[in-house]
Every structure is written in C-alpha cells, then in structure tokens.
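The form predicted alone is given below as one chain in structure tokens.
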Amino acid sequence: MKKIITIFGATGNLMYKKLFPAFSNLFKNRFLDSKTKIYLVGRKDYTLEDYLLEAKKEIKTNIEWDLLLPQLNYIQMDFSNSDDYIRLKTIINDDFTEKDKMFYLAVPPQLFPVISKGINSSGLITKGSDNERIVFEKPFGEDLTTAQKINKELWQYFEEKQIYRIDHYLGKEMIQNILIVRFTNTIFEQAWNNKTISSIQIIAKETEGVLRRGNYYDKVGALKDMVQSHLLQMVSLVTMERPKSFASDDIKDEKVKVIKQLSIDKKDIILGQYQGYKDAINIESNSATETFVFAKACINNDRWKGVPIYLLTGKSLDEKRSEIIINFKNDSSDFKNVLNNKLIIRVAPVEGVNFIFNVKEAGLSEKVVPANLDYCHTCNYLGNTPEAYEKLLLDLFNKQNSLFTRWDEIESSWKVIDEVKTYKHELFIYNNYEEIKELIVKGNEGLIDDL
C-alpha cells in the first residue's frame, strides 16, 4: 500500500530544520521507501524546482536529495479556499488508488480548524477511517479555553484515534527510556516513593535567546512553551503509577491521573526575563513575557506526599542541559560526609543515565567518597542517535501513537498552567544565571548544586 504524507506549512522553519532532515535519514536507513510520497503544501506560488532552491538556502544539514527528490511534489494552496482541497484530493487520487494517508499541520494553531474543515469537507479524510490520520504540532491552543475550542472542532471531523498531537520531547531517546529505567530495574522500582526519595528535579536549560522566534515566543512564554508540554510530560512519566499494561492508552491513563494530582503553590514560583529580550526582533517594547520559570510542584497522593518536584527552564542561561534528577534520602547516620544517592536521566545534549553512590576511598583512609556509574546512551549508539522527529514520523507511518499526546493529557496540563497564570508575580530581569541562582537558593538551600 502506498503511503502518502501531505505537509501543510512546508515553507516554514519546522520543515527545513526538522522534517526534511528526518525524512532524509528515514529514506537513507530504508525505513521509508519508494512507496512513500510526500506532498509539500504552501501558500507561495512555486514550482517544485523553485521550492527546492529556497529550501536548500534554509537547510543547514546534509540531505539525501537523490533519495528524496523522486518522492516530492509541491502544491500551492489557499488554506481558506475549499476548491483547493478538492484539487488536492484529485491530485492524490490520480496518483494512487489504494493508499494510507497522513496530513501534517506544521502551521500556527489558529489554522488548525480551517485546514481540518477543508480536509474533512473535501473527503481527504473520512471520519473513523483506519488508514487516514492527521498530525498537529504544539502549541495546542493558548490556554485551556482555546485548546478545548480547537479540540471540539477537531472532533467534528476526526475520531480521537485519527488525531496525532506531537510533543517532540516524547521522541527523544531518554524520554522513551524513563519507563524502562523505572519498571525493569527492581533496585529503582522498589525505591520509587516518598520513603526513599527526597526530591525530584526536572531541568531544561538553553543558552540561546529567542533568536528569530519573537513573533511566536512573545505570545507564549516559557510557561506555555516548555512547562505545559515538555516538563509536565516528563513529570508524569517519572511519577505515574505502574500501568495495567504498557499499551499506549494504559500508559496515558496513568499519566493523566498524576497530572490531575499535581499542584504548584503561588509562593513557589519565580518568573524571569533575560536582559536584552525586548531588543529581539518582533518583541513588544513593554513585553512582560517570561523567558525563565522556576517552580516547586507537589503531587497529592500517597506515593509522593512530601516530595517536592522542582521545575526549571529558561533561555539565555549558562548551559544547554535537559535532565531529570532523582535525589534519594540519606539514612546513613553512622558515617560522616555521606552524600545522597542520585539517579540522573540525561536527555540532552548527551543522552544517558548516571547513578551516584557512596564507596570507601581507595587506600588506608576510611573516608567515604561518591562514585559514579555512567551509562552514555549516545556513546553506545553506532552512528548518530535518531532525532526525535525521525522516531515520531516513523511511528506515525506505522500507526503507533504511544509517543503522541492524547487530548486529556493536554487538557489536564493546561488546567495546571491556567492556574499558575492567575498568580501575580513580579518579573525578575536577569543578566546572567548567577543572579537567578541567588534568588532560588533563598528558599531552597541545598538545591543549587544540581541546578
């Protein structure tokens, strides 16, 4: 059966920076073949040759053009013109009869309902069809109300099983590994509770500023861009109960349960904006958009009662680092200078797992020193590790939706963020990360070494 993917917004940065490299690697490594056709849909009146000339100016990575070119077709469309959807349907039907169809919306969320209606009313997708599905990029709405409105409209046209909502963090290797580390290692599974764990830290730091994304970012900010999606997804995977099975829906059921039990107290939040943010392109001169978030969350259930969960994310910080740190309690009162055990799941830029434990120092002394068991996932992969979009696209083609977010996951996480957005906080303007650390440490002594 022919597999057809139609990408709306094919002239955007996502196509150039993520999707083209992902498709190139999938064809190169023979996960996709000549039975795959890629329709590139944009508003600009290009021929395929014109489009590729522009694309090659924007793409900075090596692309296997010889493999991709026979599979590509560019189609100019007005997304609000119903006749253009009929024309697209005619092109696809003329090319193939028996087919598996996917539609990828790499467009702003305000266009989701417009394009979805056009796809449905033209018959490009039949509601309930097993061989037709649609993909949406985050952000899924701007708050709970807009997300609910968008989703209600989508359910008019598609069944939930046909809707694939992308959070690219879920495609990262070590995010996929969280459940493996938790549930296949007795040493951790038996200790995964408030009796042995003192705190959890979820960190996603970036050195870059907003760059050229000001028009998007200034309307969103770090809370919506990072916490609502990436960080809360990581929290849910780390703290969820063991699912009935490791089927997609059973995992998502447990993720939703734990997000609904999560709360963030207004006194435990720091919002910041880096100095110079307002000088970036397309940023309002009086912008109060946060580029940094620190928050302390808690989960109100028996397993996690009393365990603080620290969330930290921001731009223009001291390093690029994304990781999860599990801090275990120290019950060794008989020895001096014993450090707490730590399990660190490193998501980016280097992927892997570290376990820090105590040993006696070599030699005649009785001194206790930390030792580090280090598993480098990146180092053990022959060649480059697959990018998140490679995994997500391959799962989309194979109808595997485990790494895509279900509606109730999005709804429950928006409820958390909407609550936080009602709090009134003074925006902290920071010149460097040291200033942020000083502010955090005032109420969280002992935490700063990890942050």
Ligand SMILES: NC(=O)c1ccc[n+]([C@@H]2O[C@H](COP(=O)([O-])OP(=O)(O)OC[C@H]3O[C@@H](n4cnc5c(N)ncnc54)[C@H](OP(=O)(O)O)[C@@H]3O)[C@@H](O)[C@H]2O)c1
Second form
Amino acid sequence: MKKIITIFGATGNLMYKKLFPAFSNLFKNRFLDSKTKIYLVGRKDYTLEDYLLEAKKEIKTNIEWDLLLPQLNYIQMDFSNSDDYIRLKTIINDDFTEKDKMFYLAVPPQLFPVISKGINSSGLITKGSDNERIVFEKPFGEDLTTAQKINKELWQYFEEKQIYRIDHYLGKEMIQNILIVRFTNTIFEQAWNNKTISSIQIIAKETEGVLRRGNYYDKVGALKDMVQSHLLQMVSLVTMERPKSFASDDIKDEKVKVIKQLSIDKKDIILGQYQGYKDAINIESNSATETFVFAKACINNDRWKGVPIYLLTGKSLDEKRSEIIINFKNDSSDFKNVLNNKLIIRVAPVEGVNFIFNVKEAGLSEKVVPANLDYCHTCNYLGNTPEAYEKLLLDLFNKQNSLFTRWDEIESSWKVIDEVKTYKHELFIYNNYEEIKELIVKGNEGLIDDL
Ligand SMILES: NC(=O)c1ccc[n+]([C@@H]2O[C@H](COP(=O)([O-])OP(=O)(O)OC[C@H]3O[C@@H](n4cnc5c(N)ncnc54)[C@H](OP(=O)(O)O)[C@@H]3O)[C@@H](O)[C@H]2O)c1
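Show the form predicted in complex with this ligand, please, the one above being the form predicted alone.
Then the entire complex follows, led off by the chain already shown.
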C-alpha cells in the first residue's frame, strides 16, 4: 500500500530541524521507500524549488536529498479556506488508489481546530478509518479548559485511535528504556517502593535561553512547556504500577492512575526567571514567565507515600542534562562512609544507566568507597542512536501509538499544572545556576545532591 504523509506547517522550525533529518534517516535505512509520498503544506506561495532553496538554508544536518527529492511535493494553502482542502484532496486522490494517509500538524496549537475541521469536512479523513491518522504537536492546549475544548472538537472529527498526540520525549531511547529497566530486572522491581527508595529526581536542564522562540515561550513558561508534558511523562513511567500487560492501553491506564495520585504543595515550589530573559526577542518587557521550576511532588498511594519526587527544569542553567535519579535508602550502620545506592537513567545528552554501589577500597585498606557500574547506551549502537522523531514517525507509519499520549494522560497532567498555576509565587531572578541551587538546598536541608 502507498503511504502519504501531509505536513501542515512545513515552512517551520520543527520541519527543518527535526522532521527532515528524521525522514532522511528513515529513507537511508530503508524503513521508508519510494512508495512513500511527502506533501509539504505551507501558507507561502512557493514552488517546490523555492521551498527547497529556503529549506536548505535552514537545515543544518546532512540530508539524503537524492532519496527524498523524488518523494516531495509542496502545496500552498490558506488553512481557513475550505476549497483549499478540496484541492488537496484531489491532488492526494489523484496520486494513488490504495493509500495509507497521515496528516501531521506542525503548526501552533491555535490552528489545530481549523485544520482538523478542514481535513474532516473535505473528507480527507473519514472518522474511524483504519488507514487515516492525524498527528498533533505539543503543547496540546494552554490549560485544562482549552485542551478539553480542542479535544472535544477533535473527537467530533476523528476517533481516538486515529489521533496521535506527540510528546517527543517518549521517543527518546532512554525513556523507552525506563519500563525495561524497571520490569525486567528483579533487583530493581523488588526494590521499587518506599521501603527501599528515599527519593526520586527528575531533571531536565538546558544551557540555552529562549533563543528566537519568545513568541511561543513567553505565553507558556517552563511549567507548561516542560513539566506538563516531558517531566510528568517521566514521573508516570517511573512510578506507575506494573500494567496488566505491556500493550499500549494497559500501560497508559497505569500512567493515568499515578498522575491522578500526584500532588504538589504550594510551599514546595520555586519558580525563577533568568536575568536577561526580558531582553530576548518577542518577550514582554514586564514578563513574569518562569524559565525555571523546582517542585517537590508526592504520590499518595501505598507504594510511594513518603517519597519526595523532585522535579527540576529550566533554561540558561549550568549544563544540558536530562536524567532520572533513584536514590535508595541505606540502613547499614556497621561500616563507615557508606553511600546510598543510586540508579541514574541518563536521557540526554548522554544516554545510559549508572548504578552507584559500595565496595571495599582496593588493597590493604578497609575503607568503603563508591563504585560505578556505567552502561553507555550509545556505545552499543552501530551508527548513531535514532533521534526521537525518527522513532515517532516510524511508529506513526506502522500504526503503533504506544509512544503517543492518550487524551486522559493530557487531561490528568493539565489538572496538576492548573492547580499549581493557582498558587501565587514570587519569581526568583537568577544570574546563574548556583544562586538557585543554594535556594533549593536551603529549603530542603541537604536532602538533595546531583542537582
Ligand atoms: N521547533 C521545535 O523544536 C519544536 C519542538 C517541540 C514541539 N514543537 C511544536 O511544533 C509545532 C511547530 O513548531 P515550529 O517551531 O515549527 O513553529 P514555527 O517555526 O513557528 O512554524 C510553524 C509553521 O506554522 C505556520 N504558521 C504559523 N502561524 C500560522 C498562521 N496563522 N497561518 C498559517 N500558518 C501558520 C508557519 O508558517 P510561516 O513559515 O509562513 O510562518 C510554519 O510553517 C508547534 O506546535 C510547536 O510547539 C516544536
């Protein structure tokens, strides 16, 4: 069967930075072939040649143009004009008879309803069809109310099984690895509870500031941009109960249950903004948008009662690092200098797992010292590890939706964020990461290291 993917917003940053490199690798590695057609849709009045001239200026990676070019077509559209959808349908229908059709909305979320409506009313997608799917980029809504409104509209046009909501963190190698590490290693599975674990840290630090994304970011901030999606997804994978099976819906059922049990107390939050943020392009001069969040979350169930879950994310910090740290308790009083065991799942930029444990120092000494079992995930891969978008696009083509978010996952995470948004917080202006770190350590009395 022929496969057709139509990308709305093909003149955007996501297309150039993520989707082109992902398609290029999928063609190079023969996951996609000449039976795949890519329709690039934008509002600019380009020919394919004009489009490619612009695209090549923006794309910074090597692209297999020889493989991609014969599959590309550029179509100019006004997204609010119903005739343009009919024209698109005619072009697509003329192309092949039997097809698998995908529509990817790489556009700002305000355009989701109008494009969805156009796709539906023109008959580009028939509700319930097994061979027609639609993809939405994040963020899905601005809060619970707007997300519900968008979703209600989408459900008029498409069935849930046709809707693929992206959280690209789920496509990352080590995020896919969380359930494997947890549920295939008895040593961890048995110890995965409040009897053995003292705390959990979920960290996503960036060195870059807002760059040229001010228009988007200033309306959103770190809580909505990072915590609502990526961080709560990580929390749910780390803390969910073992699912009935590892089928997509069973995993999602457990993820939703645990997010519904999560709460963040008002006193356990620090919001910050880096010095100089307001001088960036398209930022309001009096902006109170947070670029940093530290929060202590709790999960109110038997497994996790009493275990703090520290969430930390921000821009313009000291390093780029995303990782999950599981801190184990240590009740040993027979030896001195014993460190607590630690399991670290490294998500980015390094991918791997470290386990920190105690050994006797080599030689005649009796000193206890820490040792580090270091698994490098990238080192075991021939070539480069696939980027998140490569995996997500491939799963979309293969109708695998387990790495896409179901509506109730989005709904439950917006409830958490909406609650936090009702708190009135002072915004801490930071010149450097050390200043915030000091604040966190002071508020949590030496409880946390590896910040
Ligand atoms: N960029 C990333 O790394 C990234 C990462 C994660 C998620 N996302 C999400 O992916 C989506 C796209 O992001 P992006 O960075 O590619 O955004 P972008 O650079 O602003 O481009 C989005 C696309 O939408 C089009 N567009 C914007 N407003 C429009 C309007 N009123 N009418 C018609 N077309 C319009 C743009 O057309 P013009 O070129 O004509 O303006 C462009 O083709 C967003 O939902 C974003 O949150 C992006």
